[in-house]
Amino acid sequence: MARLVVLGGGVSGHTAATFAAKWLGSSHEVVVVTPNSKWNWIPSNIWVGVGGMSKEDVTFDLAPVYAKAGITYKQAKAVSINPEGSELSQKPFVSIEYTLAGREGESENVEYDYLINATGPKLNFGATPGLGDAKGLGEFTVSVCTADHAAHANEEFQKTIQKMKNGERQKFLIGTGHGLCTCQGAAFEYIFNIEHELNKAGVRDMADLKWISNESFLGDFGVGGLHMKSMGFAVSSKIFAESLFTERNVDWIIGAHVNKVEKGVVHYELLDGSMGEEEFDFSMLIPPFAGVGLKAYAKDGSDITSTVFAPNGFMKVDANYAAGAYENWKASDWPKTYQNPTYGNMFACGIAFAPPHPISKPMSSPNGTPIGPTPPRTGMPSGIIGKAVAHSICDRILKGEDAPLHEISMAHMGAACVASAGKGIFDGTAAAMTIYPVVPDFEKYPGTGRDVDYTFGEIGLAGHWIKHILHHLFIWKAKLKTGWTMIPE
């Protein structure tokens, strides 16, 4: 019998965790080793942030899900990783600290034949003094990173509405919270919920909204932009947000480093090299991502952890990392199979696995601080990376360890996005968009580096419909419903 241990259950690891149990069947184990006992369908946490779904809405129990699918479910986080064994354990392993209720700071080691890592990032609000703490619960501005985040964001903003129900003017401040965050859609869609909300009390011309953001034009959203097909013309995504923007009267800083976040004000600095302040009243603004902290030993104990992961804790996979300047840079460089090349048994996916280098073109002002966006792997690329990299681990442990690996780059594939301007059955607004390929390839595809006959976007009300759908249909598939492998991811 065969074991796989996935770290992490999120998009990407519970994709794979699922996949793999599915095809494996019960003449092997897969185990799934995660600190959270909920599943959070993420992209809906930004209704959750404006009181439009509730955090029950967006999450559910793992345990009976796991058990219906035979899967070992140890409610733990990873701490380290061994992947030589150690002086008493022949196999490879990882060690584990429990964080479920009644079993606190229990540890144990589980070995393991194939190993995925799926952790996903560590929300790094320490980057920023400020920000928040450990939790997210900054004492001056709030997150939509997680469900808990989010419901405590839409109770700071139910306290805005009421006072300017009462008078009182209230300036929101919107974005990324570091030079070097991703996720600038959760923010995007999240400023024009507000708007939208805003709107639906009757008080938007009590609110002043401004957006902030590591983006060197509006519309970057970490992948350099876009060309896109809309009405039959092609647009870019910088036109296409800045008319967004400037239709419901939302100013913006872009190139923007925070570097410091007070009661009421966000310290920045910009491209040109600029210092400027920002007063708010609401603030919410993404933490930059890294790597959870793993740690990896040799069989002799001796630390690898460099060996293993880049400097920003994402696991070292088959991308090239010396690829160098940007003028270098290529679709090529980019992971097709996402395989540790030191330990071949090792996959990461997800957020989980380093990229090799941004996908926007990297910029640092004057004063040498990096303010660019770091590379979006979350949502519909996580799920496709997870199954391919669990369909590669089966074929191996069935069919012998010569079994080809299944590749999927982030250079041939594409994704589809719907962000969301407003929730409602009648008003509802998103911004439905598909991208060919994720990762620009500007060889075979000269001047745009994607296809534009497969990269478009509309907004309306279809479009909220497709995102309201959408979140049934994905909470359906993770809890492994009749049906769930038709879905895609």
The other form holds:
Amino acid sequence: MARLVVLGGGVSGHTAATFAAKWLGSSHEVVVVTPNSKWNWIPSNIWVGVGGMSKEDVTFDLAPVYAKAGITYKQAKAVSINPEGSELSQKPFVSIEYTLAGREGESENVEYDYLINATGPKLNFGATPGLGDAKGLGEFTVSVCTADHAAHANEEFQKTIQKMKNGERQKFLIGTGHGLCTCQGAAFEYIFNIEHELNKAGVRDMADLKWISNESFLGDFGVGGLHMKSMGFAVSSKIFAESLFTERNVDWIIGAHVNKVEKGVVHYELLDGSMGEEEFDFSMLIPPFAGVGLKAYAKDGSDITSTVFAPNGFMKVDANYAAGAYENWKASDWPKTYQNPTYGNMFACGIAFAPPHPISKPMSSPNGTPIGPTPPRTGMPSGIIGKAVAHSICDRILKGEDAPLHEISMAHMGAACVASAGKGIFDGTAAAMTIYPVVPDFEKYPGTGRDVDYTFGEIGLAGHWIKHILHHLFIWKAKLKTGWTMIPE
Amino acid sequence: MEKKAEHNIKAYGSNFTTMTPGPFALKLRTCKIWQLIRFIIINIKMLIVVRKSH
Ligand SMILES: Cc1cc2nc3c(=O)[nH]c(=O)nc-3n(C[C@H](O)[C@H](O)[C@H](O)COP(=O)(O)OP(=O)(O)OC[C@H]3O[C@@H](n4cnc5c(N)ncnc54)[C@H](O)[C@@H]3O)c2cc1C
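To complete the pair, please output the form predicted together with its partner chain; the form predicted alone was given just before.
Full complex below, order starting with the chain above.
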């Protein structure tokens, strides 16, 4: 009997674990180690953050789902990996620390034959003074990265509405809280949902909305922007983004590294080296992401963390980490199998794998401060990669250790994204987009790096309907309800 | 007079070079019949990309 241990029960790990349990059946064991008792459909946190949904609408208990799937569930967080075992144990193992009520802090070593690291991001609020610290979110800004954060954001948001109703003008500042953030899409959704809700509350004219981000141009989104087929043209996402911001009367600051947050004011440095300040009454700034800080030890107990993990804490996989300058980047730098190059029974998927380099061209200010988006790994690629990795491991368990690994690269994969711009069955809108491939391949698609026949986008009510349906569809799938395998990642 | 999207453009400001939708384009965005048609078309386009990616 082989044992697969999956670290992290988020979008990628949950997909990997549930498919692996289905494919392996009861003759092998799948273990999930994840610190939360609930699964969260993170994209809908945006709606929780403006009061359009409750925390309960976007989360559900994991235990019954794993019980149904025959998955061993350990509500704990992984602390370290011993990929060679130890002097006391021949088998590789993960050291975990329970978060389950009643067993908090208890440690255990969980042996494995195969390991998937799907631990996602550490929300690194501590990277920017005032944005937060090692413990998490600070007191001056809000976040929508977790369901709890989003519920708190909504409480603060509702207070601003009350103030505006009482005649007090409010300044909203939404975007990224550091020069090396990713996930601009989430902040984009949040600012337009706020704008929509302010209109509904009849206080839009009392609010000044401003966007602040590390993108070098509006519409970069961490993927170097995209050209979409529209009206017979290949149109840059910059045009669409600037158009929407203008239409909704949202001002913007771009190329910004937020270097300090204080009560009611952020301090930032721009790509041209100048420094600025922006005041706010309400601010949601996405933190930068890092790996969750797992350690790795060799058999003799020596620290091999830097062998297994990149300096940013994400796990090394079969990517080309030596590509160097932007001019040398190739689509083939991106990983295909997500196998760790040192330990062949270890894989990483979703946000947890170390990308070879950003997708957007890296830039820095004349002061040497790097300012530019790090690469996003959104829901669809995270799910697809999780499933492909599970497939590879199941083949190796069922067909033998030489079974070929499944390959799926973000440079050959597309993504469908629906960015909400306001919730409402008849007055909501969302930008529905497809991008193919996610990582541009300038050799194959000269000029834009992407196939404009498969890269498109439009904003409207239909996009909102799709976003709403996807919310229910993905929660249905994650709960393993009838037909779940038919719903694509 | 309802405020038009282009009224938000600031001459020689950061948004001076963008395009803004007119009333007809804005109306279409929430026109239920038109959006039902777009719903079908967008779903087909997305399914094609999803199929290409698996
Ligand atoms: C507000 C917001 C909105 C978004 N909207 C969209 C969208 O509309 N569309 C889209 O495609 N993507 C969206 N994304 C991105 C999407 O949520 C991520 O791409 C996706 O969640 C990544 O999946 P993952 O499994 O890698 O990480 P996660 O889903 O974050 O899962 C990681 C899991 O690992 C667990 N974990 C952490 N530390 C440990 C540890 N030490 N040991 C074990 N487990 C651990 C975590 O608790 C979590 O359960 C959004 C993100 C945010 C923040």
